[in-house]
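The chain below stands alone, shown as structure tokens; this is the form predicted alone.
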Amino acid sequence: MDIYERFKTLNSRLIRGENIPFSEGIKGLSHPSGTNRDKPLAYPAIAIYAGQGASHSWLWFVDLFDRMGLYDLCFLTDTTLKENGLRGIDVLAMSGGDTFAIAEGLGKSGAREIERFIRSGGLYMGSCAGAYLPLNSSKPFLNLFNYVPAKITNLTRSLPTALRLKEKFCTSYGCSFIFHPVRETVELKTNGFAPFGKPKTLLAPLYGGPPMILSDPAAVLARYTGFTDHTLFLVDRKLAEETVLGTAAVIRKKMGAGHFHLYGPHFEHPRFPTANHLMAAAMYWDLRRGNPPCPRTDALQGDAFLSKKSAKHFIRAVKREISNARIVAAGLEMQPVQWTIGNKVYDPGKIRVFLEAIWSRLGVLEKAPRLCIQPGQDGATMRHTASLTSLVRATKRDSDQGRNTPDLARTLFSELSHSSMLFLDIYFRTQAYHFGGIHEA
């Protein structure tokens, strides 16, 4: 049985009540001293942050919840995480993107909330942007979320020679400049300190994450040891053991009565089990005490759930138009094209990874007894479907006419982002209900 389905049994035993000690359910560890070790696991509720400035890389994040049976999950704008979004919630989970992007989209009442929710003992999860957010700055927006005393490596004045891809290579920040100087996959060691355990070396890939550097050495869990055969260097090679080797790669912090975990690598990508192994077992280890099983399916009085015949009507409306979104999204990946949203330079292949993230649960539904869905959300996810495939036609036309409209681009990848987020929640919801076998198909 792979780590996967361990930890789908394991929620499946949760989310049925049982009492089961983190010792005993977070099992291929070498675990780690500490209260907590003792301490029963709880069937988390978590939120993905999708709004203003998040690329991509939450779908990550919804891949890792997804494989593990963690079903009640939720999706946050940057305006509903304002407004009371994390009410309820014992995990938030903050991916990549464009950082000030958004540290300006929250603001002020965002970095307030976001605050509350630790104090009171929720679990920041932050990778690559997301760990960048809560790092000290004096930087407008960014210095609302001063929460964790690091410093980063990878800032300059004098900008050095990228080798390779500058248009991904730096950022500017004020005078300076944040600079990236390798991607894919490096190598880390652990640090020995719980929830890890003993020391552990690993893979992860780098897409522009924080190399840190904090004064506390016992809040960093892993450190950046080495490079790989597919490291891709954007920078001199001595010049990036200089600025990443050695330095903090994941921090975990106290704050009030919750915590910050910081990745400056993705931990949460698909393709590297350790270290989505790790990441999970991090987030049990400093779960909030005392929540009850499951609460979103102790919660689902307010949904609906649809017939036969309409859920059938759903599933095959919105396979249609993300079939035809797909071909035409492979033909514009054929072309030298690219699109600057903020701070963030986007490729074709992008538009796919929403798109294969709706298309590979279709089938999922497909055989679901029941769609359990929030009142008039099954029209609405049809309207955005049919409007994302539009899109992408019209940024097909324009690239093979010779055109780049950013504007067109920025609606496209708003599009996705929000077509994404309502199937994602009506499979989610669905896969809650069901999930464990709590509930009568």
Given for the second form:
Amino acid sequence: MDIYERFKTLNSRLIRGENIPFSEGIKGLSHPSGTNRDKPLAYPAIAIYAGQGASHSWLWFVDLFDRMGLYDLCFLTDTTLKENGLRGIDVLAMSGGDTFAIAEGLGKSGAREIERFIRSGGLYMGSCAGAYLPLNSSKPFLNLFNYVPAKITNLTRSLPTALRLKEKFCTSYGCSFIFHPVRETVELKTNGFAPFGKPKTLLAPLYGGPPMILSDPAAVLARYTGFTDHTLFLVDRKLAEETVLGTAAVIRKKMGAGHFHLYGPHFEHPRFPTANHLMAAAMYWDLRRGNPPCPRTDALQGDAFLSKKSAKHFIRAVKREISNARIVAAGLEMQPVQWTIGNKVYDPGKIRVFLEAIWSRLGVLEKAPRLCIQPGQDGATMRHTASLTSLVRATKRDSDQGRNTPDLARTLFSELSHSSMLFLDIYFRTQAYHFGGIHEA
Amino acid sequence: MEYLASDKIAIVDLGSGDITEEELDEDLVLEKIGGVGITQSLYDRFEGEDPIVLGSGLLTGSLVPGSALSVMTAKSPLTGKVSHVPVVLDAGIEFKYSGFDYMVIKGTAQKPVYLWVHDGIVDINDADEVWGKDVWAATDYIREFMGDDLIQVLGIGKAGESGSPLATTCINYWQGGDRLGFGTLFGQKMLKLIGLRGMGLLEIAEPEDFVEDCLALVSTIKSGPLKGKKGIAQMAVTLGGEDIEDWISPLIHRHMACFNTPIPTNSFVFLDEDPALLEESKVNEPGMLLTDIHPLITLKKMGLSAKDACQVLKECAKYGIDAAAVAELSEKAGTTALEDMVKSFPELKGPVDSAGTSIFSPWAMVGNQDRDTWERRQAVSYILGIHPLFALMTSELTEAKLLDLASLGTELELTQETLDEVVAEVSGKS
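Output block for the form predicted together with its partner chain, input the form predicted alone:
Below, the chain from earlier opens the complete complex, with every other chain and molecule after it.
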């Protein structure tokens, strides 16, 4: 049984209300010591941020939680997060993207909501841009999120020469620059602190996440220790080593009754099971509560199901549009186009990441005995997925004719994110309802 | 059906607009194997509704060398027989990857429509924008509208729309292997075209052994008697047909293979561009793809220059009329001027010898081959999904080897006895 199946089995027991202590439920961590070893595990309610500034990488969190049977998920935008979106939530997963845009979107009230959430026992899991966000900063908007007194080593006033990927190499930061010395797979070593267990070496992908320095060594769960054959150097190797190696890659920091878990590399990336395992284990370690009932499955009422006929119509309509869109998107990938949205560069390959997130889950819904849905959610999803097809086609058509398409691309990526959230909400509602057989019993 | 299949059959009723789906039953595969074995049985099931049945072979779209073939089964308006035509180039495999193994098209639409088959979905769409367009313009329109140049189009031109008995179904811009008037059937059904695109995958039961065996087979074929052979003219000679290489070669720009076919059996000629050009041509329509040797041989005999002959073929492809029939009827009528031939398209009628007498399209009949051997090889190719011309040239591709690969790919026990039974059945000898 792989780690995902193990977590899924564990979660199927937790959702039924079984009382399982950490040391029994989370295997393969060399017995981490600490006060939470005997704490009963809980089936968490998780919110994934997918609002302003979030890149496609929030879908990696979706994959991770999906594979582990963590179906009590909801998706928050900057707007919904500020409107009490964190109520009833145990974990906020903040993905990669454009940190400045995330901070600006969330603003003062978003920062206040997040702070209240953590101080009351919530867990903030930030990856890449999500890790930068709560670090101390003097810049407007970012300074609303000064929660973790860590410094970053990739901040410079004099920008080094970029060896490649100039468009992804740096971001201006006032009079300075944040530069990214390497990309792709790097080597890390855990420090032996709970919840990561005994020291171990692992690999994880770095796509611009922070190399951090923190005065409290006990807060550092893992450090960058080396590069691999797959590491892509954007600057001279010596400078990359000086900037990255030995710095903190993962930080665990307490605030009030809750915690920050900040990951420079993408531990949630679907191709890195060891990193996935550690990230999930750390999440359970710092969950605020014992085994409560799953709020989403409790909330489902009879009027939240689609009839068989409507479900078939809904799935077919979504399938049609996602198929149409991914066919065009594949064609667009043949073209040498890129778009800059905010501080991030997007290439056409990112379109299909969103589309595949929907496409790969349609089969599960097709087989689901009942489709759980909020009133009107099916119509909205069908409308938005249909608009995806039109937008990708328009982008391709304009691109074929040599026209620039920044506005179309901006609208398209926003729509991709919105449609994915709508669809995935239905998917996870349905999965949560059927998971563990609690409603089939 | 778990392996080497999309596991779905679509039943499309153009009259009512209803589309239903069925699973591909493993027992049906064990009994009929695939390709024409199953299209024939689906045809029989829906016979009263004038169906056209599109289907892939069991090995279509796999790594087996030559696995490019899908087939269409319907009653030929030229021979009156329930017959089979090949769907080659990349259209055969695109059908399989589009999420269906078989598709029955029955009934007649009340107004022109086209089918858009993609990732397990069939859409019946209004064809107002394409009806009346020639084959090339219709293909351009669909690809631009749907946004992908890799869409494969099986469609008709004005010949099919106007009820010409010699109308052929073209593949994208080019004539395919339909010598049996299936384009006429499309027109009668008000079906302008079928657009195909799929991003699906095929599962293989024993992938490592399957891939290893396929690669070994490719290697054997490439080092055998076909080593170095390429292009439509050399294929004809290899099969004992007339040698037109010196005549056509000055126009040839490149050779093109159908999907996963180690020997390129098609040749692209430049008519409005220098054939020696190595960079991409700036000319909008620099030439055309030659897929059928027969009309070329006839037109050469009639004294046409290679360029004029290819020009005739180009006009035939745009109009969607069978070039072999046009060449034959023009020869009989003594029409040798290019313009006169093109002008005669709307009036041309059969009967034509070019339709042959077999239930298989005579497109792959080159040279004086033994009729029974040819029929047998066609049947096996059409059942398993192997390019029928390539199969004729490749003795290494034995029936035993193909059955081994089919069993390895599907985990089903497919025996020579079953194959013999299916061949006998589709050939009307059971």
